[in-house]
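Take a look at this single chain, the form predicted on its own, given in C-alpha cells.
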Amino acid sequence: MLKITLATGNSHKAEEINIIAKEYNIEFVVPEGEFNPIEDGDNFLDNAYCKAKYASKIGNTELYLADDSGLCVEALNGEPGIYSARYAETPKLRIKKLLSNMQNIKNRRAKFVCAMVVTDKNGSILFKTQQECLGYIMEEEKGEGGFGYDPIFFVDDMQKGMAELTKEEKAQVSHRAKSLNKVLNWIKNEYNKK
C-alpha cells in the first residue's frame, strides 16, 4: 500500500479522504506533531502548495498531498474564500457571521472550492487540480453530518444540504472528492507507471 503524507492537522479531512482512497490501495497519513504552515498565498492553489512544501520538510513519504478549500459566496464577492477557516474563531461563529452577512440578500449562490497539490520530497510540484461543488447558502442549519460550513450549504447535485449527505454521498459530489479523484487517477495512471 502506498503511503502519502496528507499535509493537514485536520483528522476529519484525513478520514474523509481515506474513505475515497481505499480502493486505490493508498493510505494518507497526517504529519506527526503540530502542523502549522504559513499560508500566505493569494489563492487556493498557492495555499495548498505552501502546506505541501511545509509537509515535505517534516515527513518521510515519497509524496505529499495538500488541499486548500473554502466557501465562495457570489453576493459577498467570493468571501470568505481563502479565509474560510479564519473567518471567525470557531465553526459555529463562522456560520453565524456568514448568515448575518447574508441577511436580506436574495442571491444565495455559492460554491465550495478545493485545490490540491502533490509534491515530492523536495517540495517540487508533480500534479495540481482545482474542483468545485455548486449550490447555495441556506437560511438555517440542516443536518448532523459534515463539518465547517456544511450545515448551511445546499448541494445542487444532490438537492439536499451537505450536512444531510451520507459519507458515501459526500464522497461522490464534494469539491474535495472531485479533486481527490483527479489526484488518485493521476497516481494510478501516471505516477505508478514510472
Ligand code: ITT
The other form holds:
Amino acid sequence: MLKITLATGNSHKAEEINIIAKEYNIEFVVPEGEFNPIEDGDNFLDNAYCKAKYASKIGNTELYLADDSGLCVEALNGEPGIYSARYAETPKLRIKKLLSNMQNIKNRRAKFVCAMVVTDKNGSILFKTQQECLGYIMEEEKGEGGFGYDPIFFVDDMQKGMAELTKEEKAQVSHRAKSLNKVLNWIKNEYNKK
Ligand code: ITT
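Counterpart to the form predicted on its own, namely the form predicted together with inosine 5'-triphosphate (ITT):
Next comes the full complex, and the chain you just saw is listed first.
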C-alpha cells in the first residue's frame, strides 16, 4: 500500500480523504505533532502549496498532498473564501456570523472550493487541481453530518443539505472528493507508470 503524507491538521479532511483513497490501495497519514504552517498565499492553490511544502520538510514519505478549501458566497464577493477557517473563533460562531451577514440577501448562491497540491520530498509541485461543489446557503442549519459549514450548505447535485448526506454520499459529490479523484487518477495513470 502506497503511503502519502496528508499535509493537514484537520482530522475531518483526513477521514473524508481516506474513505475515498481506500479503493486505490493508498493510505494518507497525517504528520505527527502540531501542524501549523504559515498560509500567506492569496488564493487556495498557493495556500495548499504552503502546507504541502511544510509537510515535505517534516515527513518521510515520497509524496505530500495538501488540501486548501473553503466556502465562497456569491453575494459576499466570494467571502469567507480562503479565510473560511478563520472567519470566527469556532465552527458554530462562523455559521452564526455568515447567516447574520446574509440576512436580507436574496442571492444565496455559494460554492465549496477545494485546491489540492502534490509535491515530492523536495517540495517540488508534481500535480495540482482545484474543484468545486455548487449550491446555496440555507436559512438555517440542517443535518448532523460533516463538519465546518456543512449544516448550512444545500448541495445542488443531491438536493439536500451537505450535513444531511451520509459519508458515502458526501464522498460522491464534494469539492474535496472531486479534487481527490483527479489526484488519485494522476497517481494511477501517470505517477505509478513512471
Ligand atoms: P488545515 O489547514 O490544517 O488543512 P483547516 O481546517 O485550517 O485545516 P483550511 O485552511 O483549508 O483548513 O480551511 C478550510 C475551512 O473551510 C474549514 O475549516 C471549514 O471551515 C471550511 N470547509 C472546507 N471544506 C469543508 C467541508 O467539506 N465542509 C464544511 N466546511 C468546509
